[in-house]
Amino acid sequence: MSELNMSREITQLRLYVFILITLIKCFQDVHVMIFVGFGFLMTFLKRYSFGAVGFNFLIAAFGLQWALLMQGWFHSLDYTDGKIKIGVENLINADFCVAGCLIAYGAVLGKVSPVQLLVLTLFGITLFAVEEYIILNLIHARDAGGSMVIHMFGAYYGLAISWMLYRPNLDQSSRLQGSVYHSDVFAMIGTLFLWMFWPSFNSAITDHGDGQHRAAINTYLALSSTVLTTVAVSSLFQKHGKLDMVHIQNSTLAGGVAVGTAAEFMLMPYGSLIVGFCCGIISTLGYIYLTPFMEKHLKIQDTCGIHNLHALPGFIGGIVGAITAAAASESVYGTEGLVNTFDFEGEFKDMKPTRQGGHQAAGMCVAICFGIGGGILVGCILRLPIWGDPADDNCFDDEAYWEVPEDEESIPPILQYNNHMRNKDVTESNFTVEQN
């Protein structure tokens, strides 16, 4: 063998390796999101923590395992020896997977039984394979962080299931849908772990070098340009220039909801920035106004907020990413770049920008028929009276699932010293009868 062989050899082996350990890298960073960011960013119920994290756990466990087969079936199939091959790449795609069912989480949190939740993931899982195949396979659009597949289809798939169970009388657990000062506090956990891990989450199944480090840089601009706005808009509209918790929890995030379909594009710096900010205003206004506009008129009751998180955003990342692909060109992106960047290869080798742009604006469609379609049909099947969810008096409540210990709170001080303080209501109840 001769030293240029072994020399392009061994770059090819280095090259690979390089490859192999991003991927676990970024694997490893969904992982985190997944378990640990979503599961603590629902905490912020005051008594429904254990639910919170505990069902995410159980959601995410059964999910992968469903997705790996859902997916496999359609992009892993080795039809030679009928096998799914499984790789990194095929983990981090579960998690994606997984990820559109737990944004559906939020939308009915505290309401459902965790058979309910487990109908609602078998379901999730399998539209999300359909919706994924179609819109990446056979329509050709390009979301690498999910702005259409993931978000949008998880979050109306979300809020058409809370609309078929809403509850008239939910106001009778109105005592437990705030939060405390440390149930914010966890759910300000996960809000960090998300915004940290959010430049792997969209540039992980991106073409390796130059679209993975566009899509990281991307959505680090993105979601920093949101955190500013976030807290201008929040100061604004509270009473007295306060911040609420709910924005910081939130709304910082959708930045990178939104930057995920167009992350590996050219967006440029000043583009990702502009997407922070607009994203920042539109979903803080949509906790201040929207939220309650659609319970009282609409019947949607959204427990996390999930369509001013994941919705919303995600349609201005499918209109981005439409934009901004109609808007390409060999000169911006060069021959190969543009080849790379969209795939145009085989049956699509001929495929013009301005031509992508309108697969990526078909590709919002199907994902939002997918699931509202898809939530109202799971919505019908979780109404039957066999799934044992929770009284309206009982919904955000571990108590009807979880052995809660016993608040510290709850329990009277057994005073060692000053005994005349130990007595008072049985001093002040005689004093009472003496007066009599």
The other form holds:
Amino acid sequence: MSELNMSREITQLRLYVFILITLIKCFQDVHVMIFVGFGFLMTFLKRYSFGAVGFNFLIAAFGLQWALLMQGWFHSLDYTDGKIKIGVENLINADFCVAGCLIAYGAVLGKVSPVQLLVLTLFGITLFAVEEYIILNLIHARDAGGSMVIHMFGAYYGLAISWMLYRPNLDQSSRLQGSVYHSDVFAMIGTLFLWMFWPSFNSAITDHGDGQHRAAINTYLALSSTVLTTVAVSSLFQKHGKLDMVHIQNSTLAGGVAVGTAAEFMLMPYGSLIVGFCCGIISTLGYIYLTPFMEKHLKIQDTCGIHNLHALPGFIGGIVGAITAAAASESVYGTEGLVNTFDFEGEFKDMKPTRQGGHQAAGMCVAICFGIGGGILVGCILRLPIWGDPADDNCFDDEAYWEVPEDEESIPPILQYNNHMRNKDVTESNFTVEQN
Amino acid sequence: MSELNMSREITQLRLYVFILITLIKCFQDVHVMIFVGFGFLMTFLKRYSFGAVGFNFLIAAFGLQWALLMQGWFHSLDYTDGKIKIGVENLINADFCVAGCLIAYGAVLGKVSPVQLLVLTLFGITLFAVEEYIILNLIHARDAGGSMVIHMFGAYYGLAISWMLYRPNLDQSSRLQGSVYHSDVFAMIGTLFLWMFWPSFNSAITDHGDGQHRAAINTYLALSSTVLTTVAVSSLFQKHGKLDMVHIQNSTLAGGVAVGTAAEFMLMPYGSLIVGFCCGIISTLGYIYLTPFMEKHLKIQDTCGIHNLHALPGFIGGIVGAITAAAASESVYGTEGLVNTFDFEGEFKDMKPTRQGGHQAAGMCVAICFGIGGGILVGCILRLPIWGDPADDNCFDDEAYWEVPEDEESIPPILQYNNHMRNKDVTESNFTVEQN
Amino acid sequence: MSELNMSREITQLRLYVFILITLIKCFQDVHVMIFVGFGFLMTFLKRYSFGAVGFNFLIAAFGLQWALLMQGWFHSLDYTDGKIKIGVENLINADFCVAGCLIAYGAVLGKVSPVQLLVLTLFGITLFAVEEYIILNLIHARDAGGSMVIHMFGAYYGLAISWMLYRPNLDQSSRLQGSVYHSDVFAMIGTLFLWMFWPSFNSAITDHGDGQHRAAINTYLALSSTVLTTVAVSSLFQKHGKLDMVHIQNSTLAGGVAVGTAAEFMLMPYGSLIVGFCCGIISTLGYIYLTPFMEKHLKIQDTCGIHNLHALPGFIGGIVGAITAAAASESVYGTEGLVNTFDFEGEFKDMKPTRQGGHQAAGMCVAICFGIGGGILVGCILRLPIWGDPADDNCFDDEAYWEVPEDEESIPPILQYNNHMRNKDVTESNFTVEQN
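Go ahead and give the structure of the form predicted together with a further copy of the same chain, now that the form predicted alone is out.
Starting with the chain above, the whole complex follows.
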């Protein structure tokens, strides 16, 4: 081995180490986001915490296995021995697949049975794998943090399913569709773990040292500024200037979604801050005005408000990504940097940044189409009268699927499960006074 | 230095880095499991959350120091200067020692005083150190994730103590021996942190890159499949098909225990999935049928059901490990791989995999003997009338050892502490109705 | 490149890797401490959990950005292009800046408005940056874990503000200034995450492999022994020998504060254990005797008892650091070790350890002066009648600034905001009986 080779080898080792570290670290961080972050974020409902954290656990564990299989089959042609290889990259990718389905779960939280959730996940993972392949490989869009691939797809998938499963008699002011004091604190556990580890999420699959570093710091900055505008807008638009926990729990994360695509690009710190700033405003206003509007006029009942946390910021993220890509130039990235960042290699060797911007936009369209189309399809399946979904009166109630401890203010066990979506007359004598 | 040496050094550095990363990462993960995982897993009781998380904290902090000292003394002969060296491996080992005692705490949760817990820990760590030395060094069994060394030992140790401290008048349907809604959600924090970081636990002390990778992925897969079967069995065997939080909190972790020994071997992904699959079933059925049986007929009161989460899966893990070891061959592992994986070096240079299987089985027997024997011994000591354990009526009640805030549904302060195990007549006028 | 160079390069790479790992790992750990640790530690109040975790989130997100800017301006002279560079070291430093302000928040928890908190943070970060520069660069004191720079400064800053904002009519036995059962369990989440990750906090900015290792292990040992003495003292000094959750939540962390300065020095394991041992006693006794004394006689209302968790242990830490530094010698550290550990380079090339001890002590004085002086200054500003701080009757009540879910034992909405510090007559008809 010559000295030159040796020296090169050391440089490579340096890079290898950096990637290894971040892969291992990012994997664990993303894993925490999936199980603790998403799980606890949804515990805010007063009597659906078991369902939130428990079914989240179920979906994630099921989805991981299915995603590993799907990935294996997709890439099985690469190997000659017909075996599926599993490494830490596959585990991260599986977590990403699952994230899309968990986002969708947010829209139908409390209104579906665990069996329906498994069906939602089964199809969701499959659709995700195809959609991801089209966007990243065929269209050659870049999407490190999955603004389009994960967030937009997941959100529209969930919203379309929610639209298909519309429950006209689900009283909007249902006694169970709110939080209690401690359930809101539990939800903050989810918020904080998502918030803290989001930089790892957005930088996990960018495989070059520089891009990874950039992705983490851009995300960090965007998230910081989102918190401030969320608090400001929440206070300004609520009566008496009080803050609303729903906004703090959700909108503070919108910045992370919105820099997902552009995080690995040269978005620059001030760019990240501006994106986060805008997203905090838009997401919070979405919770105040858009969610009630969608429920009333569009027949979309969005329990967790994923439209404001994932769909809208994902949309912004896609646009920001397209613009940042189109504006890229060799003077900023350097020749090698440009090729590395946008992967202008092989078939796409002669790609220009401006065209890349167009491809990014095309990726967004694919994500929306797959989300809405897939959601309507799966919604049709979930309307079949065989899944044991709860009656309107038992929505948002753990009593329907869990053994709930008795000694607290308990809900009378008049449970009804639907055999079809049209709801029969449901007894409404639910408020029997309890004696402690 | 020749070029060959240089090249070798770079390869070594590559390995060194991998080990360093995983040691540091695994240490922190195991640490989180010990303090947050075990601590919160036991908070499910309605009025014993302080004791669960607080005494867990106390035991762990005490145990760590004692374990570091024990390790130092055990290895003090290796050093000439008589000093105890402390490095990150020692800290991981100390966490492992403590894990055994925390498992044992699960069996006696709510029925012992903090002083009894310190005694339990003091002897537990000491027994663990001897037992570990015999199993790993003398018998030369391999046990990366501690299915035998940690889980079986800890569980039988705790169960034997619980048997010695049997309380005949501890009403099985005691008003405090259940959960409330939010205490079950707290317990899920423990479950999830244990579940997510279990791959680090099982791979922490496997010191070769490949084995570590393998251990983490096998554990991950086993845990995933356990979740599915746990949910299925819980739903199938409960009245009305409802899920039981106790199963979700505990049985979902059984797969991690059961692949502990075999995780670093060539168990193969499908092997891990099958082990996890079976363990989910066995552990959940254990909670439904075995725990009540043991309490009624064997006089073993097992508060957390550690028999189903640690003893049974640990037993399965030991068997699976023995079979996997016996089935090992050079064609699968490669010559070097076989030597590295099973450490066929020095005194055990001529060991054959089939014989290794026998040694694994012998290790299991030692773990059981130490657990039961040690538990009976320590149980005798804990029956001495000097430890201030709570009367039957004050079991599962934080009021006995903690200043509890008053404003919630409070428990009347008729506290009695035992001076001996035979309980005197205890006033039972505990149910004074409270007015809020 | 010669072989010697190559060999040196490999050694350097080894060090680089270690630093890289620990920087990335420590950053994430410190980040978790800031958001989850500090946030949940303060949730113990029965009706101020939203404020605790939510305003902690707000302050931290705001402070991070401000701290990044401040750092950039401070170091802008180093760069020729006028741009602010952001790397992972800056993010860690920003977290450290924020930590000081969050400590200060502990003293005024529940008694100030979010706007006041933002002002507190704005000035706190600025003062911190100047104070840190003086202590570390001009005085050349060493303070890896920030016993002086972070903890003493933050604590005295908060206490001075609390003294300026003294509320004479804040009834000491206010119905809201206590915990409920589950709020205490939430606070334990904060305690445990702080406790587990404290070794990373103290070792994050020590940039040499050895010192970092040493800092982590010393902190680990000190924390372990603190837990034991805290439990012992809490039990001994309370009526009926019961443990107090306040001590377990707070005093168990005092050891980490107290070894902050000396952690990277050759404190030796037994030294750490002794420091932790003493701090557990002093901190717990502080909660029992000192906090009531200060509230009664010194007009300092310290909601979280930061005097006992940060000021006192920080003071001890400063002293221990000065003594350990003064006692340093080449025979223990080695010539190179001494220079590396104490950074005896450049302007301070001829520094002697004994003199370094004096500089350490000088650093303490600067920290106290900045804390108290800055606190009085900012306290004056916060007394201006424009910040919308809550009336005495609405202190410790989320109702003042948050939309609180209604269905729990609710507090009547007679809210008053102060326009000046002198409180007008406040209606006290607060105890309307609720019917569930």
